[in-house]
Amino acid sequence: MNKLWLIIKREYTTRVFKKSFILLTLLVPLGIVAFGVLVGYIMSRNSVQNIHVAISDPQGMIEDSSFKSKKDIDYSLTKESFDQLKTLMKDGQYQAVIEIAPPSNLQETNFKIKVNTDERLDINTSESIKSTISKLYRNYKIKKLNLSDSTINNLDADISLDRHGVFKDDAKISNASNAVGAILGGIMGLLMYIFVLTQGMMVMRSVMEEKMNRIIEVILSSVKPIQLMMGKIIGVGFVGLTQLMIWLIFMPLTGIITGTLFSSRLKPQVVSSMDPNTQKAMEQAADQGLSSILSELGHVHWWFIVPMFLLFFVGGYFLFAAICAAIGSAVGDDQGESQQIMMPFTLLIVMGLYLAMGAIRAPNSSLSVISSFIPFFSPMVMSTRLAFDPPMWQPILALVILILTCIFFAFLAARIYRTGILMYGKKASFKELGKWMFSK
C-alpha cells in the first residue's frame, strides 16, 4: 500500500503543480464564457447578406405603410416590372427583383415566388427572404377577409402548465422545475463527458511514454504492474477531481459576474451557441423569472445528487482509464496505432454523450432509462437524469452495474497491462491480447 501511495501522489502532484494545470484550471471558465461570446457573436453578425432587393408589385398587392424592411437585406417596393428594373440591376443598384402577386384564391397556401438574380443566396438569407414574403402576403389575406387585428391576436393562446401532487408531499413544484432540471442536467452531462475522455486519454499517454522511454523497466524493478496501472488511474483521477471542483466553484462565479456587467449585451450571444434542448431550458427559465429559479434550487435534493454525480464521475472515469491503460500499454511506438484502438470507446462515449442530450427532453422515457443502465453510457446518460429526480432505485441499480463492469474491466486491463507493457517493436494483436487476459 506504501508503494501505491507512492504512485498516487507521483501522479497527482507532477501534474497538479504544473503551471500549465494551474493556468488552464484558471483561464478555462472564462475561456467557456468568452468562447460562447465570441461565437454567438458572429453567428449574429453574419446571419444573412447584405443585399439590396427589389419587389416588383406592379398590381399593387402591399400597401406601403405595411412593409418594414429587414436589418441586413434592404427591400425597396416598387409597382415597376422586372423588365424595368433589369437596367437598375445592371448598374448594381439591385442585386435581387422578387416579382410577387395577388393570389387568385385566399385559400390557397403554397405559393412559387421568383427570384430574379445572379447572387448565391445562402441558406439563412433565403429562409429571411421566404419569411418576409410570407408576412406580406398573411398581410394581404387578412386585409381582404375583413379581419381585425385583434380577432387575429385573440386567436392565439399561451398555455402555461402548473404542476400539483396529488399522493406526494411535494404538493406544489413551481413551473421552472422542468427549466432547472435540463440546465443541471446538461451541464453534468457535459462535465461527465469532458472529464472522462480527457482523464482517460491523459493515462494512456502516460502509460505510452514511461513504456516508449524504457522508464518503465526502471520502474517495475521496485512495484508490480498492478500497483503501477492502479496507481496512474487512481493519481489522475484525483487530478480529475480536483479540476473538477475547482471549476464547479469558479464557473458558477463567472458566469454570474459575466451577465451582471453583460447581460443586456451577451444574453442572446451566449444562448444561441448553447446545445439546443439547453437553450430552450434557458429561455424558460428565464421566462419563469429570478425568484421562480432560486426557489426551485431550493428544493433540488443536493444531498443526493451530488454524491452520485461524484460516484458516477468516479465510476466513469475508471472504467474508461483502465480501458485506456490497457491500450496504451498494448501498442507499440507510434502513437497512431492508439487512436485507432482507442476509436471505437471513443465512439462509445460521444454516443452517450447524444443520449445525454436526448434525456435532457425526456429523461423518463424507455430509452434514457434503459440506457441510463448500460455501463459505457450511465456516467453520462444518469448524471443528466439525477435533476429530474429519478426513482431512486434506478440509479442506485446503475451505479452497482457501473462498479462490477469497473472490476470486471480492470481485471482484464490489467492481465494485459503487466504483459504488454514490457513488449516493443510491434502492435499486439486482438489473438495476443485474449491470450494475456487469461495467461497465468
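Heads up, when I say rigid core I mean the largest set of C-alphas that superpose within 1.5 Å between the two forms. All of these numbers come straight from a predicted model, not from anything done at the bench. Positions refer to the first chain, counted from 1. First, how it differs from the form predicted in complex with its partner chain.
- L145 shows a C-alpha shift of 2 Å or greater between these two forms [criterion: core-superposed Cα displacement of 2 Å].
- Residue displacement note: F111 has its CA displaced by at least 2 Å between these two forms (rigid core superposed).
- Shown in the overlay between these two forms, fitted on the rigid core, is a CA shift at I123 of 2 Å or greater.
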Contents of the next structure:
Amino acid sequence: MNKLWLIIKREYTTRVFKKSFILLTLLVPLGIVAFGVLVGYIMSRNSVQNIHVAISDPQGMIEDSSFKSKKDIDYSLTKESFDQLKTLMKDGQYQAVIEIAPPSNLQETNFKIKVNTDERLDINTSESIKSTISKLYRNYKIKKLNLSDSTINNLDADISLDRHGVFKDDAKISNASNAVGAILGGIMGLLMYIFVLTQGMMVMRSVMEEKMNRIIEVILSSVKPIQLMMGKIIGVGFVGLTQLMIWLIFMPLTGIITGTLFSSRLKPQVVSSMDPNTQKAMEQAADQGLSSILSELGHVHWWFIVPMFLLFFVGGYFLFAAICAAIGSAVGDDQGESQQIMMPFTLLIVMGLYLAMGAIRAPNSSLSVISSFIPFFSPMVMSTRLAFDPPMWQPILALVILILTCIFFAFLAARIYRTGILMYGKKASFKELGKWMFSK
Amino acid sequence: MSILTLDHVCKTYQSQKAVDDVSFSVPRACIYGMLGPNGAGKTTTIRMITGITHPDSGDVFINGNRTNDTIPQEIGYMPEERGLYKKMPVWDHLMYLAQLKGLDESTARKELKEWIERLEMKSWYTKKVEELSKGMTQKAQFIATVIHKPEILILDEPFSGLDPISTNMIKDEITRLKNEGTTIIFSTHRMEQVEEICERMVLINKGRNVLDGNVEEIRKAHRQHLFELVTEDELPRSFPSQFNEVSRNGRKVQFKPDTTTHASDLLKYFLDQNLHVNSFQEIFPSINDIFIQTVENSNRS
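Given the form predicted on its own, state the structure of the form predicted in complex with its partner chain.
Below is the entire complex, every chain and molecule, led by the chain shown above.
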C-alpha cells in the first residue's frame, strides 16, 4: 500500500510540477477565449466580395429616396439600361449590373433576375445580393398593395410555450431550464470526452516509455506489476482531476470574458442579416435569458450532479486508462501500432460524444436513455443527461454497471500488462493477448 | 549454508521453454558468475530470482525461504538494459527507487548522501537523468541497485559502456561490498571478467545449467595438458615427436605431449640440450575456451 502511494505520488508530481502542465493548464482556458474571439470575429465579418454593383432600373420601380446602399456591397441605383452601363463596366466603375423590372402582377413570387458580370460570385455575395433584391421587391409589393407598416406587423405571431405541471408540483421548470440543461450537459459531456481521451493516452505513453527505456525491470524488482499499473492509472487520474478543477474554476471566468466582449459587438451585425422574426425572438430571449438562466442555475441539483459527474469521470477514465495501459504494455515502441489497436476503443468514446450531443436535444429519448447505461458511452451520455434531472435510479444504475465493467477490464488489463510489459522484440498478436488474459 | 538456491526451476513462455530445469546454489559472500550464450535463459533465470516473474515449476530459496511468489527485498538488481526516467533529477529518482525498495525517507536520504560522496557525484546529482553521460547514468543506476544494502546483488553486464576509470570504480565497490558480506551474482558474456573477478560460476545453455563450480577448479578440470616454454636461445628446428609441438612464436613454444610424457620430461630435454629456459608453465584453458567447448558439446548432445 505504501509503495502504491509512492508510485501515485511520483506519477502525480512529475506531471503536475512540469512547466508544460502548468502552461497548458493556464493557457487552454485562455486559448479557448482566443478561439472564441477569433470565431466571433470571423462570424461578425460577414465577408463578401468587395464589388460595385449597379442596379439598373430603367422603369423606375424603386424610388430613389427609399434606397440605401448596404455596407458590405456597394450598390448604386440607376435609371440607365444595361447597354448604357456597359461602358462604365469596361472602365471598371461597376463589376456587376443587375437588371430589375416591376413584376407584371403582384401575385408573382418567383423572379429570375439577370446579373451581368464577369466576376464569379461566391455564396456569401450571391446570398447578400439576393436578400437585397428580395427586399426591393417586397417593398415594391407592399407599396402597390397599399399596406401600412402596422398592418405588416400585425401579421406576426410570436409563440412561447408556458409549461404548467399537472400532477407534479414543479412549476419552476421553465424554458430556461432546458437551455441551462443543454449548456451544462454539453459542457460536462465534452469535458468528460476530452479528459478520458487525453488522460488515457497519457497513461499509454507513460507505460510505453517505461517499457522502452527499460526502467520497468528495476521497478518490477521492487513492486508488483499490478501495483505499478494501478499507481500509474490513479496518479495520472489525479493529474486529470487537478486540471479539471482548475478549468472548472477558470471556465466560467473565460465564459464571462468572452460574453462581455461579444455580446455588444457580435450581435447587431449578425442579427441584422437575419430575418426580422428571429431577430425579435433573439432580443426577447436575451432580455429574459440572463436573469432566468441565473435563477435556473440556482435550481440545479448541484449536490447530486457534481458528485455524480465526478464519479462518472473516475469510472470512465479508469475504464479507458486500463485499456490504454494494457495496449501500451503490449505494443512497445510502435506509436503507429498502438494507435491502430486503440482505434476501436477511441471510436467508442467518440461515438459516446455524439450520443451525448444527441442527448442535449433529446435527453429522454430511448436512444439517450439506453446509451446512458452502456459502459463506454455512459460517462459522456449520462453526465450530459444529469443536467436534465433524470430519475435518480438511472444514473445510479449506470454507475453500478460502469464500475462492474471497470473491475472486469482492470482485471483483464492487469493480466495483459504483467506479461506484455516484459516482452520485447516480437509483436503480440490478438491471439496472444487473449492467451495472456487467461493464462495462469 | 547457501544464500540462494535454485531447485529444478522451469519457465515456459507460451510454447517456448525459456528455462528448462536450472539448479544451482550460491554460497554467501562470494562473487558468482552466470554465463551463457545469448538466449540461453540467463535473463529469465534472473527475473525469477528477483521475483519479476515466477517459475512454472521448481523453487527459489533465499536464506532458506521459498520466494517463488514474492518480490524478495534482499536483492538488488541492475538489469543489462539500463533505464531511468529521463526527465527526473538524479536525486529525486534515487530517492524514489530507494523508497520503493522499502527504505524510509530519512534513511534513504542519509544513504544517498554517502553514495554521492563516495562516487564523486556531487557536481551533478541535481541534474536530470537525460543530461548525464553514460558513465554518470551507470553510477546512478549502480546506486539505485545497492542503496538498500541488499544481501544479494545481481549485476547484468555491469561494465558495458564504461570507461576504464568508471569500470575500476565499480569494481572496487563490488569488492568492498563483497568484503562486507554481500553476495554478488554476475551475468556476463565477457569471459576475462569472470576469470578476473568471480570465484564460482554457472554456465547456462538452452535453459539448463551445463557446468557449475569453482572457477579455478573448472579450469583445472578442463586442462588440456598444454605447456609453454620461453627460451633465451634459438629454438631447435624440431622436438621429439611425443612432445607434440602445437605452435611456436619466436622463442616461445607450446607442447601438448602425449599422456606418457610428464612435464618434467619436457624440462629435462631442454636442460639436456643446454637451452636456457626463461619460463615454463602449464597453460590452463581460458574460461572462454571452456565456454565455447561446453556450449558446443551440450548443443551436440
